[in-house]
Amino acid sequence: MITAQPGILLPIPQHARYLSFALGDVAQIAAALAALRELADGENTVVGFGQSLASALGAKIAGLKSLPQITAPGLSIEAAPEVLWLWLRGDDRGELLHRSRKITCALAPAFTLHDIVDAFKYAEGRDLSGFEDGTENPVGEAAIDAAIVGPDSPLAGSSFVATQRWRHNFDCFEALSQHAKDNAIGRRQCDNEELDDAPTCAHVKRTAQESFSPEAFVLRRSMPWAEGNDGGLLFVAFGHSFDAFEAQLKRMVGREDGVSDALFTFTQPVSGAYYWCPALKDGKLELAPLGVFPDR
């Protein structure tokens, strides 16, 4: 039976840990992926593979590519290795630590740990700016349609995920008046009501998913992160392709009309990557599209 990794569609957990890996000993990839299939259930541990890994295996995943270079004034975005990405979900930070250590050990020497980001649910699901996050997320069947590849595709049940780590400038944000904050987002912070008279640069107007042609719906599963006194948002958007994410991103940076998203006045993406999240076959990661375990 083919199913999507269930963690993609589940609500945001209380805590999370995002791990990204670079390639190590290529000769050991098959053994490492066999170990990963036993450790990753797709619910508490969601798995994504990048273009660099597919290339190393000589595999072609239709729709998988590298994150395009974002060119806009003041932006400097580090590209991740785009090899292997794990989203560890849970309620206990200690358990996440031990799980990540176990998985990292099992993946060596084929994969080497590149980056770890610890994340958490803030308030009832807010960004660290205090605004609610993911208000326009599709739900139910609409969420499945947006995030999961349909049944008629050879990649049925899989998903594509765009990740970006955004770092907030809290001093800059806190210096804004409440009116300016609300206008930057396009919603009132106090009650999350959308502002009809928000400026064109308001984030809500830049990314209104139904305003694109075709409509650009993604399923956001973003979570706040913090290190010391720094923090921001780990933006995570699942789609049946990268098209909707790229349409939104182009508008945010002003490619369509020269108007940049007001978010850039107080927060910046500092890293990003694209990954393909395979389906589960009988409860295990379906790795046949990568040319691994095709007969299992």
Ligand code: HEM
Contents of the next structure:
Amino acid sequence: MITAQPGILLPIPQHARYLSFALGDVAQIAAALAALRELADGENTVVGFGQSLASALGAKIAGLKSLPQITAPGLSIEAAPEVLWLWLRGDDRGELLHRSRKITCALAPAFTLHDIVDAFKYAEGRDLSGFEDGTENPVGEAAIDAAIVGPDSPLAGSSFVATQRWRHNFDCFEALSQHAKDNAIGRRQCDNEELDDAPTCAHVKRTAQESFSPEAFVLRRSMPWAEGNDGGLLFVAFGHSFDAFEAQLKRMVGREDGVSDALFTFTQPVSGAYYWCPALKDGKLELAPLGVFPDR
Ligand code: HEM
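Alt. form predicted in complex with the ligand, vs. the form predicted on its own above:
Below is the whole assembly, all chains and molecules, this chain first.
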């Protein structure tokens, strides 16, 4: 039976780790992927593969590509290797550490650890700015329609994920009046009410999913991250393709009308990547589209 990786559709966990890997010994990839298939269940450990891995295997995943460069004054975004991405979900940081060590060890020498970001749920699901995040996420069947490739495709049950690490400038944010903060998002922080008279640059005006043609729905599963006194949002959006995310991002950076998202006044993306998250077949990662057949 083909299903989506269940972790994509579940609410965000209390804690998480995002691991990204670079390519190591290419000759060992098939063995490492066979090991990963035993360790990653798609629920507690969600898996995504990037364009560089598909290319190394000579595979073509329709719709998979690299994250387009965003160019805006003052922006400096680190390009991730786009090889392998793991989202470890859990409620115990100790268990997450042990799980990530075990998986990293099993993946060597084919994959080498590039980056780990520890993330967590803040309050009832807020960004570190204090605003509730995820309110307008589609739910139920609409979430599946937005995030998962439909049954008629050879990639049925899989998903495409855009990830971006944003770093907040808390001093700058705290210096804003409450009115300016609410206007930057387009919702009232105190009760999450959407503001009818929000400015055009308000984040929810830039990204209002029904306002695109075609409508641009994604399933956001972002989580706050922190390191020392630094922090921000690990933005994560699952889609049945990258189109909806790209439409939103283009409008955020002002490509449509020259108006850039007010979010940029207090936060900036510092890295980002695209990955394809395969379906599960009978509960195991379906790797056939990559040309890897661990069962044979
Ligand atoms: C630091 C970065 C970001 C922060 C702090 C942030 C925060 C928020 C908040 C507070 C909301 C309102 C509540 C909700 O519906 O979730 C929201 C909505 C939304 N955001 Fe973001 N966001 C960030 C980046 C992005 C990016 C990069 C995209 C896509 C390219 C995006 C897409 C959306 C969408 C689609 C909505 C719902 C809009 C609607 O249909 O009303 N966000 N975001």
